[in-house]
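Next up is one chain by itself, shown in structure tokens, the form predicted on its own.
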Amino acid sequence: MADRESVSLLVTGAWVVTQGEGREVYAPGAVAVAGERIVTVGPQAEVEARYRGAEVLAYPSGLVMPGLINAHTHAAMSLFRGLADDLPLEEWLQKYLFPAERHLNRDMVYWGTRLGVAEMLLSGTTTFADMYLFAGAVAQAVADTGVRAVVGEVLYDFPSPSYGPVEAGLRLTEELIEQWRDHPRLSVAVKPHAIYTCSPELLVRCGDLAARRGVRLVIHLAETHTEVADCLAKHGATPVGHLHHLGLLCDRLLADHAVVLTEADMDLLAEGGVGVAHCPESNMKLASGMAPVTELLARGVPVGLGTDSCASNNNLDLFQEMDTAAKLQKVRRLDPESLPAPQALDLATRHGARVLGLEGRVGALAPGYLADLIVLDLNRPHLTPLYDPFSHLVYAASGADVQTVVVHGRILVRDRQLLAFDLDETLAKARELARVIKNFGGCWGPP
């Protein structure tokens, strides 16, 4: 034992679910971390015989797994949770959301993002993809809180309350890419809002910018039947076909939602190597429809899992989202074997990393991967007994079961206590801003 190698962190648990290529599970297991990277994962006795941790997190009733990856959200909209519910997407956007967002400022977005990050970390999400206004404030909140993210300024044809005219938005996006290009936990993507808010010319310019800077291109796509019908009438093609004609279907593209798809659309997505961010609870709440996830996966389309925003979900709990995603495919196809638990877990881990361009870095516990991991407390009635960890993680667990979170080798949550930043300060600021939002005037009605 005296010859053991020293590592910065050793995490042990009753179970370790790796989400590696072979779906290795160790019971009991351990993960050794040196700095920001994982050194090894394996049976607890073997790992402890070889490594000595400067800090040890021992959970004899815990399950260790990769941190979850939220492939699509708008974190700052945590401040809008519950303000405009039970509406179809088009009405929700045009009559409520866009008018409210005209009153936003950088300070609101910064603190709203911190509030969203607190919720995500405490429920096991370690990486998220964010598309919103004042993306510089989102990026700063990510840098300040220790989480991992892919962020981007939402781009429209019409003037934005963040940057003004579209030319300024494109300049801002490129400035953000340059400003944060060397950050260890943060990257910037090009994020046009949707085909119905962006002209073909703007979409092409966004694609060119993403290609030139080697970053992701992210867009809301084929979210509703109305969007598809309007696109057919205006462009003579489905939203997927429209992007195909513009030359934008490629492995750099992430399509958020992708609910209303034809067989030809799905073939085009597969041929282009496009990734999809599936947001089942938001799609259900806005009555947008049920995305054909099973068919996309069968074609080899990588599908990640997203919550969308707290204004259309209304939470950021990816464990709940996994459960909904799996059950929704079963009822959609009337097939209990559709999207089984291990595959649903993939959406929130390995596949989430892939659609965000982080494959081989996060989404699994393996040597060389970044040390993003979480620990769930299994000593709870709804998780006892445990026969199949994949089943429990998808159908029984919730974000409230998360007790410890590590991102980039740093402990951000320990025994359900947020260590990364001051939660009380963040909650107090959110309540203060809520009073401002309630006094926006007539923003919660037609503009």
Second form
There are 2 protein chains.
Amino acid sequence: MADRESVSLLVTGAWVVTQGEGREVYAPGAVAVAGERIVTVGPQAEVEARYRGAEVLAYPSGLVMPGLINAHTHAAMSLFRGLADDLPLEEWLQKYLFPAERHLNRDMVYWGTRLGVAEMLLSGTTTFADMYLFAGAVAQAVADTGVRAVVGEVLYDFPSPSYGPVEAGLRLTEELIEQWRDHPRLSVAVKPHAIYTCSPELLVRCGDLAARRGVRLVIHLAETHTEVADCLAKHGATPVGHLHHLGLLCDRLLADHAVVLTEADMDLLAEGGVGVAHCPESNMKLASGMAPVTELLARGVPVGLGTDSCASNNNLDLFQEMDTAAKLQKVRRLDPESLPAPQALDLATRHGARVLGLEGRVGALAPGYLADLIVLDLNRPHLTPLYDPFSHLVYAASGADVQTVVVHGRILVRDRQLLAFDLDETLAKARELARVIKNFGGCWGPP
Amino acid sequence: MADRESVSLLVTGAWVVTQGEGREVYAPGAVAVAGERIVTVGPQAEVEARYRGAEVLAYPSGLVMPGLINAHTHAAMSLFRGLADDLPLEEWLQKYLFPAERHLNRDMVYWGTRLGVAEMLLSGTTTFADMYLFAGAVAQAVADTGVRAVVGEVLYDFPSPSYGPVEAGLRLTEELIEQWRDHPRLSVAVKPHAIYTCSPELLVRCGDLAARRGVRLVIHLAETHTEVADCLAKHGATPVGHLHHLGLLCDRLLADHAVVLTEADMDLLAEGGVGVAHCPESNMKLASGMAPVTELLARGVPVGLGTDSCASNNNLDLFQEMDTAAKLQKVRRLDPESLPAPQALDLATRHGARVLGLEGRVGALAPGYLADLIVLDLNRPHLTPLYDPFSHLVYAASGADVQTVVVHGRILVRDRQLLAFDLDETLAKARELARVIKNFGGCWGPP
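Mind giving me the form predicted in complex with a further copy of the same chain, seeing as the form predicted on its own was just shown?
Shown next: the complete complex, the earlier chain at its head.
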């Protein structure tokens, strides 16, 4: 054993679910990590015979898997969770969300994002895509907390409480791209809000900026029947068709929601190599509809999984989201074979990485990948006995089963304790900000 | 303070959500318990000024509420969780479930039920309705574990691995009713499986037995489109119409699932005073459909909430089930105001009690009610800040937030530790039985 190679971290578990090309599962298995990267993944005995970990995380009742990827959220809105529910999307946005957001400031977004990150890490999400105001504060929170993210300032025609006129928003986006270009865990994308809040000119300028800087272009697209009807009336095209006419359908584009689609829309998305972020719980809660995920996957469209914000979900638990995604496709199609468990797990791992431009870096446990991994505690009644790990991960587990979380080779959660930053401070700050938010007056509270 | 009345248990929390007639909420609040019954519920200071608890459970960051009621499950099937998924209902039943159940015995059902009870208690369910084979073993597990339940032997025309011919099943049911008639936490119901597995004669005999003994009559009803089509072809009536012709629609009847209903069916259920157990996650996973819960509630039909078994869910977490129920109605009706959070909470509490014949005894915290209560830990990022407890309970919480559980005045879970019985023994027994189940041969495993 004296000639074993030294690595920084060795993680062992009763099960290792790799989400690699061949969907390899090792029971028991191990992952060897050197610095921020995975060196090897395999049967526990083989890995242990070859590597000695400076630090060892041994979970004989644990399941090791890639950290989950939340392909669409607005993390700071965790501060607004439960302030207004059970309302139509337009009313919810116009009467509650947008007015409240006029009172937002950098401090609120920074602490709201930390709150969201705490929830995500503790429930097994290691990467998220964020679209929000004061994206500089979001980026700072990501840098400070140790999580991985693709962030971006939300852009629209009307003045923003964050940057003011849209010209400033485009400048801010480019500055953020420049500022964080070399950060190991953070990238910045261009994020026009939606086709109904952005002029064709703004959309094209966003597309140009994303292409020029080689970054993702992210937009809420075809979320509701109202959006589609209005777009048809105004532009004579569906939202997807509208972006197609503007020349914006490309493999850099990520379409959030993509609920109300025609067959032609789906073909266009597939031809363009566009990615989709599916947000089933938000789409259900806001009564937007049921996205045709099965049909998109059949066309080769990569579909990631998002929670959307805490204001329309109302949590950031991707385990519950996988469960809902798998079940929603079955009932939508009245076909119990739709979106089986392993495919649902792909949405929150491999596919999530692909739609965020992180393919080959995260979303699987494989040599050379970044060391973003989580461990679930299997020694629980709802996970006992275990016949099929894919079934348990999608249909039985929840984020609360996550025990330990590693991002970029660093242990951020260990045995359910958040090590990355001070949770009590974040919770106290959130409660303090909530008292301010409650006093925004008129714009909040049950109707 | 010397003249305070002595009670056996005093529970205090930052919030007390009563689910009483007026939906009273106290923040902070307290519940005083004497023996198995609630003495009073109110503002913490008032209750503490008047009562002194021999035992005190003080949760300054906790939310106290009634224990949840699972209106339909098959607890012992927790042993089958994840053995076969993503299959059509008929194939799943005929090819996997029924063949496997031919190998069942009393020991498996006893330990499988204990496993299910462990999961239910730890996730905040204090009462459940069970329909299964070897119901005597289910009853024994309920008696031994401290939970509350309505159990019953599943009856059908073909020979049962439990009792043999159906005559023996009816006799067994009556014996069980007699045996447990005075048990404080357990009652026995008559449980014909479904209209497609029970002859009209058997259904009528079941109805007669339930009426004669004054117990519930419970049946899977109108679960799938296939069931309805077959019933129309065979009996010239929908499943609800069929039971109506047999004179079985009454307020003693509980219809599990009730997914595929006509307007006339819903009117018949309402007129008969029939209760419904809604199982949204199972109905989604098996692609049965989306039950018209909003329309049933509008007619005054009491609707409880069930998980169905672990083989079609795959967990027994009623918090997640409330969330799914609320969201599923919204997306089904494309109306975000459908089944708002407080109403969803009613399904798993007040309404659940009503459909199980336990109205006025459990499902709310009120003087004279049985002391079945749970405490959730609010000091978590996904429950911080808190503006509206109903929103958090339905849309943000999960069973893993449950900290402490009291049933019939007895503390069964305290600070997430199961005190009621030996969890490790139950998990070990479940793993041992799983090895046997795997070897049932041919009938199990991925197809």
